[in-house]
Structures are given as structure tokens and as C-alpha cells.
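We begin with a single chain expressed as C-alpha cells, specifically the form predicted alone.
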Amino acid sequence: MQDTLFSFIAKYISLTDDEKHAILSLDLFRAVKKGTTLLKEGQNSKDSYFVLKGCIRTHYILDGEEKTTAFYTEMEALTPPCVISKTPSEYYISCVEDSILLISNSDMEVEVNRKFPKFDIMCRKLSEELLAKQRIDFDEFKTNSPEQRYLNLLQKRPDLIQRVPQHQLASFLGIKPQSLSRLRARILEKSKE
């Protein structure tokens, strides 16, 4: 798993082996099985989150029903906002497959920006990155309809719709999961024409 995170940082910033075990020592890759709950609504915390394998969901739960908002896979990074405002998080995040995550403390970031400034360089980059992507889905996500959401999600996301449950699958993109059944076959029966 090194040698995953180690080439995902060389496409941002190169590493000397000195910098590389300072990494490694921080003790921060965690298995963490399916179902498991990282982050509760209300709950403070210093946590981000790197996917080197699996995936995990951000959710809300309003009226008793959960709202998906977002899905992390393989070489995505969540910071979550309560991390940076330092308040009770005002949602969940959850593990949707058994997963291998870096997980680190904005306590020690910012240690290890200070012996290692071009960290904070690699940092910026990625959040840059980042805002650019979530404004790009959340304008789509305004402007289209489920089905064309769903097409997108085919074309840029594939994986997402066999690893993920129907039913968190259907929130994401905003619909019931028999709104979704419904869609599929429709897509599938213009495929077919």
C-alpha cells in the first residue's frame, strides 16, 4: 500500500527517503471493515481521510432517512468541513466496502508541513483539485435531470454502480431506488432500439 500512496504523491511532489519514512512512521494506514462508521453527526473531530483501497460515503440523515452526498474510492481525499471549522460534524462517513485508509490528524499536517513545506504545496494542489471537482458535480447535479445524472455517473464513475448499494446509489443521485430501477430499464430499453 507504500508504494500505492508513494506514486499517487509523485504525481504532485517528488520524495526523498527521508521524507518517505517520516511517512511511513507516522503509523497512519487503518483496515477498516465495511459498515463502519468513521465520523457521527455531532461528533468533533481532527480526521482526513485517504482511500488507498475500498470506499466510503458521506451522508445525512434528515427525517430518518439517509441522504448521500458524496462516494470516496481509490486516490480521493475527504476533509471533513467540521475539521476545518472545528465544530460538531453535521454528518456521517461511513465505510461502503472494507477499506485501507491513510488517516491523519490536522495536528499532525500541520507538523508535518513544518519539517516538509512542500507538503503544503502537494496539500494546496489537492484541494484545489478538489473544489474545482465538487464544483463541477454539484453545478451537474443542479442542472440535470436523474437521468442524465445517472449517465454521467456511467461515464465517469463506473465502478460506483457495482460497488455501491442501490439504495445509497439512488440518494446520491437524488431519486427513491424504484425511481432508479425504473430509470435503468428505461436506459436499457433505448439501448436496445
Second form
There are 2 protein chains.
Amino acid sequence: MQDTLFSFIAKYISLTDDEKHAILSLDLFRAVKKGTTLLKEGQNSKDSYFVLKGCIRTHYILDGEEKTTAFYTEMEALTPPCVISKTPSEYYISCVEDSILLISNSDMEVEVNRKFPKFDIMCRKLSEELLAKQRIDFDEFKTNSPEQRYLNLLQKRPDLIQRVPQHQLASFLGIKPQSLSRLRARILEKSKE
Amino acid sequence: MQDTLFSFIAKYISLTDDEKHAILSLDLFRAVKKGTTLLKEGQNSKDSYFVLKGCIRTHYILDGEEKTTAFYTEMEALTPPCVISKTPSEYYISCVEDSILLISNSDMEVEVNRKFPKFDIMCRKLSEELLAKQRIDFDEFKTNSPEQRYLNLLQKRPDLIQRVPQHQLASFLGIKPQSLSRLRARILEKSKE
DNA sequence: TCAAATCGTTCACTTAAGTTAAGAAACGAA
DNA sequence: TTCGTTTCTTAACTTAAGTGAACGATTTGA
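Next up, can you give the form predicted in complex with another copy of the chain of this protein, since the form predicted alone came first?
Every chain and every other molecule in the complex is listed next, the one we just looked at coming first.
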């Protein structure tokens, strides 16, 4: 589990054993049960999440309907917009599977960054990289049809289609569950020919 | 023009007059004519852009068709994904209007960051903020219909609808130009009732 | 200035997604 | 295990976006 964390960090900075111990001593690992709500709409949270094992999702409730917009799995990090903007959260974060997460607090991060200035560098690199990746994802979403988006997902994150409920996948793809069912049937039909 | 830059920077860090002079002495302002291509697909660029006046856009060419995915206007910054990933660019950047830009090079930024460590802090804050903002934009795009997206744009960036060609706006909204025309006619029809 | 290209709109037609409803399958809690 | 809920799929119908084509209006450049 710790390996997952340190091989993630190693992508950005190199740590000494002392530094590794210091991080572990913060005791940030948390086991979270499937279905647990980590953040609710309207809350003022300062927590960021890193998925060591499992899957979490972000969703809105609009007109009483759940709209899932993102999934985070192993080796992925999430700092909710409300932490950055210091305003109440517009969305929910919940646990799709039993998961092990690293949950860090932004106040605590300020502290850690003072002790280990390296961390600031990592955070900068990480957020620049995530910004660029997300830009590409957004552009692909804009330029593709729902069917193309599904086929894309099948290529890039085939695990998600297995581990996540269809109705959550549907809104992640920007469509209704019924449309996803139909779209999958259509693809299957095509592949038979 | 310099005021635009310094009031932007002031949102993140405070600068002394000496620091301001140092920045100006780098001589990074560029006047760019409408239609100019700043970055081509396949190029390995290290340039980032900050719009002081005017408008630039990013677009792909897919199946021979132009797909515009983003616009950047006054007080907005753009670091292309290719600068971060150090791979050839997947898209084009071009000038929508005669513009005045600040164009900085990532090699040069490393230099500036060494002289003024403050800058690293600004870059981190900026990219974290942009990441959060873009996340919200992406989520709104996913959860809204084309018509809602257009009405949203009308609220949030009404200037864009005036200053940008319709066919570029259409792909920015994720639809075809004909659909945008139809959609606008539909809205007009509704408002008459 | 004039011809060519580009752009925005409209129309008729096709295709796919939204909506409403119903039933089967899977899941969870008592 | 069983009852009730949630989830997934299918179907019929509605609505909106994609497609191909045509038409002026504008812009561009030779």
C-alpha cells in the first residue's frame, strides 16, 4: 500500500528514507466502506484525497437526479474545487468500492510544505500535469459523440466499465442510462455483422 | 497594458517595484495580427501565453475539420499540454483578433523562478485554481444540453458570442454550426411567445 | 474592384439521444 | 431465505442534433 504512494511521489520528486518515515508518521491512510459519503454539497471541506486502492466518485444532485462527473481509482489524486476556492462544495464525493485512501488536510499540507519544501515542487508539477491531462480529456469529450466516448473509455479505462454501475457511467459519458444501454446494444449489433 | 499584467499577478503574490522592473525588462509583450498561427500540430513548443488584449483560440483538425475547443481573452493564461508533457502538440493555437500577448518560454521561467522564488508560488496557486475552474466547466458541460450550454455562455461570457465566428463557437459548444443556428432560432422563437 | 472563398442561415431528411413506462435481474437488509 | 429496492434493459414515442445541399451575405485577396 505504501509502495503505491511512494511510487506515485517518485514520479515527481525523490524522497529520503527519513522523509518517507515522516510522511508515514502522519498516519493518513483510511479504510472506507463502499457507499460512504466523504463530502456533501454545501460543506466547507479542506480535505484532499489520494486513492491507494478502490474507487471514489464525484457527483452532483441536479433536479433530484444524480450526475456523476468523475471517477478516481488507484494512483489518482483529487483536490475538490471547494478546497481551492474556499466556498461550499457544489458536489458530493462518495465511495464506489471498499477503498483505502490517503486523506490530507490543506492546513496540514501548509505545515508539511514548510518542513519539506520539496513538496511544494511536487504539488506544482502535479497540478500542472493534471491541468494538461484534464484539458485533453475535456477536448476529447467535446469533439466526440457519446458512442465514440464510450469506445474511447473501453480502450483507456476498461476496468471502469466493469467496476462501476452503468447509470453512473452514463452520466460520466454525458448521457442517460437508457441511452447507454441502447448504445451498447448498437455496438454489439455492429460487431456481429 | 502593464497594469493588466500586474493586477493579474497581484491576485497571487505581491511584487516590489524592482521585481516589476525585472519582469518588464524581459520584454515579453508581443503584438499579434488576427489570423496568425502561434502553434501548429506536431510542433514541440515551450511557449506559454497570457492575453493582455484580444483573443486567441485552440483548435484541432480532425478529419479535415476544424474543432475549436477553447478561447482565451483578457487576463487569461494558457500553457499548452505539449509544454507540460514535452511531446508534439496535438492542436493549433491561433489569433482570433489583433491581440497583445505576453509570450514566455518554459526555459526562461526556470531562470526567473530561480531569481524570484515567489514565482513558483504563483504558478502553483494559478495552476491549482485553473484546475479547479476547468473541473467545474467540464462538469457543467457534461451535465448540460447544447442549448443550456449556449444560454450559460450568454450569461457568463456574452462578449465571446459577439467577437468570435459562429462556426468556432459551435464546436466550442460541442455541436455543428447548423445546429447552433437552429438552436438560436429556437430560443428566439420561445422568447417571442 | 471584382471574382472567389468563406460564413451564416434555412430546409428536408436521417440518426441518435431524451422521455416515459414496464418488466427482468441483481442486490441488500431483515 | 424472502421481500423490497435498486439497477439494467427493452420498447414506443418525442425531440434535438447530424448531414447534405442550397442560398444570400460577407470577407478576402488578386
